[in-house]
Structures are given as structure tokens and as C-alpha cells.
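A lone chain, given as C-alpha cells: the form predicted on its own.
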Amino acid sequence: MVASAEKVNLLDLDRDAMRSWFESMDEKPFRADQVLKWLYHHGVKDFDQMSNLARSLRGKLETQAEVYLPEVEHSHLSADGTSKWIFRLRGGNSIEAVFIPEKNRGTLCVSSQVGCALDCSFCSTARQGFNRNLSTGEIIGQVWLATHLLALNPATQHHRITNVVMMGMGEPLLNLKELVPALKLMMDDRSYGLSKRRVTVSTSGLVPAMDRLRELVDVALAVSLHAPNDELRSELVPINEKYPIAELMDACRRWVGVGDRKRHVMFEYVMLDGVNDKLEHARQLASLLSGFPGKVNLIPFNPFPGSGYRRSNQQTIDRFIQVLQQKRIVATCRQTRGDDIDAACGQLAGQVNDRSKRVLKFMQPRFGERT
């Protein structure tokens, strides 16, 4: 499919940017507000069916806007509920898009990024490279597309998407300028209407975007930490090297510390058999994040072929647990879904070149690794 150079996409246009598309148009703004309820309340997206539009202003979007959204390449619906979807972009690249059925609430995990460029070590989809951001129109569609395919689908029609988290493919806050809109139209009472507190950034550890993040919308806030000292992080999450810890913890008190909000940061941590699952990594987590608004979160790792890496065992995991709490850090750890399909947390990869080049590194014994 050729993307149109005169149409605009509706889905790139967060409802401030539609208000203004509207007026350019000599139309008054508030048709935006009934456009944004056609295409996310109702999930309509042809102008004929609008019909609280005037038939002029219908025969005005067909010319000069298009509702463009991904194709469905692939489906896929895990024993224990989790559904995956491949989406193929213009261009050819495809991205991939999770939701997470659980008892009280349905977790749409989304993509930001075609590939990954900041080479996390025990992630699936930095092994692909980087191949390009994503518009905004790409990110939202895929909260529109998961709410439309769950919905036609006899056994996930009674599943809701209540909370969104940006863990998909790529690293948000390296598209920070096309995220943003798309969050806004996730939180927005005419598209999607989530609470702030049920949409969440994963970030590597991007301090200067970080800050920028909390100027420009509020959100939640999930930090990819899985290593307690700078030696480690700086190996199996190399951006680290740049941002050490020390300055990514600033940047989170300053995350936490804006106005009367009450702030919190879920703090993301991999479990590596040998790697950092260790008493005194916990012991070094506990001292790190005491006194500190957050939470833990461990991910028991999913393997995929030439990780390196093993999942720790469930004991060890329990044993990290119990010196965090013990230390009055609240941690958790969260059940793997979805890996019959590679759906599970670090596995995605979807359909891109592999830029990186990095297969004979892949190859070698990683930092702590028995062999």
C-alpha cells in the first residue's frame, strides 16, 4: 500500500492537532470532537457512515484525509488467553502488539519502535536492530485494531483493554514527538478514555527524554532496571553507559517529586540464572530504592534461541523477594503469559533486517554466564 502524499491520516491527530486541522479547513472545531468519537468510540472509519457530519464535510475528509491503519498479518491465541498480533506497516516492516487477559483487567501491550536500538542484552527484539519510529497514527492504531480483532473473535469478545503499557518493540522514549499525541488520544474522554494511571512508558533509562516525558503528559512510569550496580547494567543494558544509575535515580525522584501529584515508578527487573539474581544483587536493590517511592517488578526471563541466558529458578526468585520486602521494598513478580506464542515480556521480534550485525557477539559467553 502507497501512502497518500495529500491526505492527512485522522489517526496521527491527537485531538488538539484535529481541533486545528478542523479550523484550517474553515470548519468549526468541535467536528473533531465528533470525528474522535466516530473512530474510537464507535471504531467507524468511513465518513459515509458519520453521520452527524454534514454530507459537504464528508465529501471534504474523503479528499483530504484518510484513516490509515496497519494490516493484520497474523493472529495468534495462547493457551492461557494471551493474544498476539503481527502488523504490517507501509514499507513492508511489521510490528507486533500483546494483550494480557487477567480477572479484573485487560493490558494492551504496545510497540513504538520497528526493531530496537539500544541493544538490551537478554531482548529478543534488539537482536533485530533499528529500523524506524512509528507515527502516532501506528501507535494508536494498534490500541484501535486489538479493540476491534478482540471484539470479532468468540473467544476473546468479552475481554476489555483497560490498561495500555508501551513494552512493546523499541524504546518509546527515542520517539518521544509522535508517542506523545497517541498517549494523550489513549487518555482522551472522546477516543479511549484510560486513567493516567493505567497507561505506562517503559523506558530504558533515557534521562533527558525522561524529564521531557513529564513536562509533556502524565502518565505512569516504568524503569527497565534489572541490575543494582553500573558494571552490570552497563552490560546487559548498555545505554547505561551514558545515564549510570545514579543519574537515572535522579531523574526518577525528579519523576516523582512534580507538584501535589502522588507519583510512584515500577521499577523493571529481568532475572538472569547466574547473572543478577544473586542475595547480593537484592541486597544491592534494596539499598539502591530505600526509602523511594516505587516498586519492583521481576520478570522471570523468557528465552529465545542464542540468548545465552537462563530463566533463574522459582526458589531463587523467592529468596530475592523475601530480602526486598524485608527491606520494606514492595516487589512483585509477574507471571509469564503468552510464551507458547513469543509473546511473553523480551520476546518480541517481529519482521525486520537484522541491522545490528551482532550474531558473532550473540555467540559469545555473556558477562557472568556459566559454560
Contents of the next structure:
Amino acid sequence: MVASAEKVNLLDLDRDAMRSWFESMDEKPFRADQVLKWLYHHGVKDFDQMSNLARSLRGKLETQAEVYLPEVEHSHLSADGTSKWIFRLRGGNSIEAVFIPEKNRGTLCVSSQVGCALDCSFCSTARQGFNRNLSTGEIIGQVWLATHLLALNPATQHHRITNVVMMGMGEPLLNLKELVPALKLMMDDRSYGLSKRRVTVSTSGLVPAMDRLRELVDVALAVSLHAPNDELRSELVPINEKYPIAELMDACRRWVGVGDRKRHVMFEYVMLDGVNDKLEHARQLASLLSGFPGKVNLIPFNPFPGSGYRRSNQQTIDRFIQVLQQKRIVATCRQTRGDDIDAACGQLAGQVNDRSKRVLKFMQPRFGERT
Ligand code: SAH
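And the form predicted in complex with S-adenosyl-L-homocysteine (SAH), for comparison with the form predicted on its own?
Let us now look at the entire complex, which starts with that chain.
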């Protein structure tokens, strides 16, 4: 019997990788399509139930492969229908995923890392430090588990995941290698088959990785802007020191591209009382984004103990939106969901065994160097 650690986790493999893997096992590559459908269309992870595979192949899978999923540590259902799950990973950390049902869609918010190495001043995940990147299987496994868990609970069995946003714990673009195959699995017809407009990667603005992502996979992009000038943005989103707003906007222009690609960018902007919510900020933001094919999504700040920030009041948010709209910038405000179970943006914390001292040391030259 092969030890579990030596087995291939089939959830780590996108279609291409799984086809190659079957070939390396002297099997036909089309077996990949069959297995993907069992795993993701039918939610079957037991090889014995994969009835269109020969018994000998099932035996081979049993010894060479596994379907490893994190364990469900907690499930919470909010009064507003939002579900939050805490998933325990091998090695002791845990991560969170959130499902938000709306009238015509259901959005799953997925984590990409255990904790986060970036230090955005208003985000509770940042306080947890950083431990490690999630594997492809741990990323797509959140979609698998959420689909399964929603179906199990009579109160949520009518809910469907129609959209995925990489807005849980972590900075997805610091984990491109594991992220991209997971994104492909979200969009592949043999697995979840979501359209590319319904899979969104949110980034704090890592410019080279934004360019790389665009080359690797076609998804929707959200950029955490949060401030209209460098001084304030560096205070809130320290990665701005390395990739200031002008460079970030250039990367956004490259993302949108030319010709008939018709891409756009969603700019996220957390509303912090008295910090970045003044009319002056709205005017600066409007001129920064003037003529750009994108829209602004304001996120009322979600408090957590010791954050030191307060949420802007509704009147301020409404006026901010008005200023943007007067300047022809499309702006909406994200409804706060699931805050009674700490499932709102920036409240996801999981259980992170912090190793960020090591990581910071490793990252220092990258933060320090200016290109
Ligand atoms: N690292 C990625 C994903 C982060 S979470 C990124 O930075 O984009 C998704 C969004 O929630 C980001 O825009 C993030 O800045 C925002 N956010 C973080 N903490 C928040 C809080 N306490 N209240 C409201 N939004 C928050």
C-alpha cells in the first residue's frame, strides 16, 4: 500500500494535467474526462462508484491516487442565508469559505492561502499572519465541499453556486501556480463549467502577476484600490509602495487590452469612516478612473476587534456614489452579508499558524526593490 503522501491527489490536476497523468500510467487520456465528470458533476470521490472505469483501472487508482479534501470543522448559516465553513487542512491550519445567495445567483468566496503575507491595515486576515499557499486541490476542494454541503442541508439545498470570487483569505496572485489550474477546473465544462465572467480573481495589485494571469487564463479581475492617491493607498495597502497607483493603472489598461476583447476591471474600495471616504477622495477617484472601462464597488468596512477603523455611514456612502456617478463612473455598494457569523469581507481569519517572520524575511528584498 502506497503511503497517502505519495499518492496523487486528483483534485490537484486540471484537465491537461490529468490527461498527462493517465498517459503516464499507460491509460488513455480520455479517462481524465470520465474521472473529472465523476468528481465534479456527480460529486463522487469513491473510485469504486466510478462505474464506467474498468475494475483494473479502479484498482490502479486505489493504489496510485486519492481524492483528498479538507475536513469540515464548522458550518454556520447566517440569518440572511449566507453560509460559512471552516475547513481544516492537513498539518493543522484552517481556512474559510463563504457562500452568499442572491436573487439570481449564488456566489462562493474562496480562499487562496492560509493567512496572508500582505499587511493591509483594515483586513483581519492580515492580523493572522501567513503560513502557506493552498494547493490546487485545496482551492477547488472548497468548491467541491461547498456544493456538497449546500446540498446536504435542507435549508440550503436549493442554493446553487453560479459565481466564484477569489476573495477569501490570502492574495491569490501570490499563489498563481496552484491558483490557475483551480480556475481552469472552475471553468472547464467537464468540471464546474462556470463562464469566465463568473470567476473573479481579486488582487491587492501585484502588477507583474496581473500580467502573468492575463497570459495564463481568461477570468474576471477585481482590484483592491481603496484609495485614490499613493500616500493614502500606501498606508492602507502597503504593497502600493512597490507598485504605486500609476503602475497599477497601467497594468489595468493592459488587462483590458485593445480591440474587441471587451474586458473590464472592478475596483474595490473599502469605506473607512474619515479615512478615505471624503468628497475630495471621490473626486480624485473619479478623475483617476475617468474613461476607464471599469466600475467601482464600494465595500462598507466590516469591523473586527482592535481594527481601529469605523465603517462610513450610509449618507457618506450615498454621497460618495453620487460624486462618482456625476463624473460618469459606474459605482455600486456591496451589501454587507453574513456579518452576524463573521463571514463578511475581511472578517475571514481561519486558524493560521503564523510563519510570517520567515515569509517577511523572504519577501523583504521584493518590497524593498523599486523597479
Ligand atoms: N487579497 C485579495 C483578496 C482579499 S479579500 C485582495 O486584496 O483583493 C476581498 C476584498 O475584501 C478586498 O478588496 C479586501 O481589501 C476587502 N477587505 C478586506 N478587509 C476588509 C474589511 N474589514 N472590510 C471590508 N472589506 C475588506
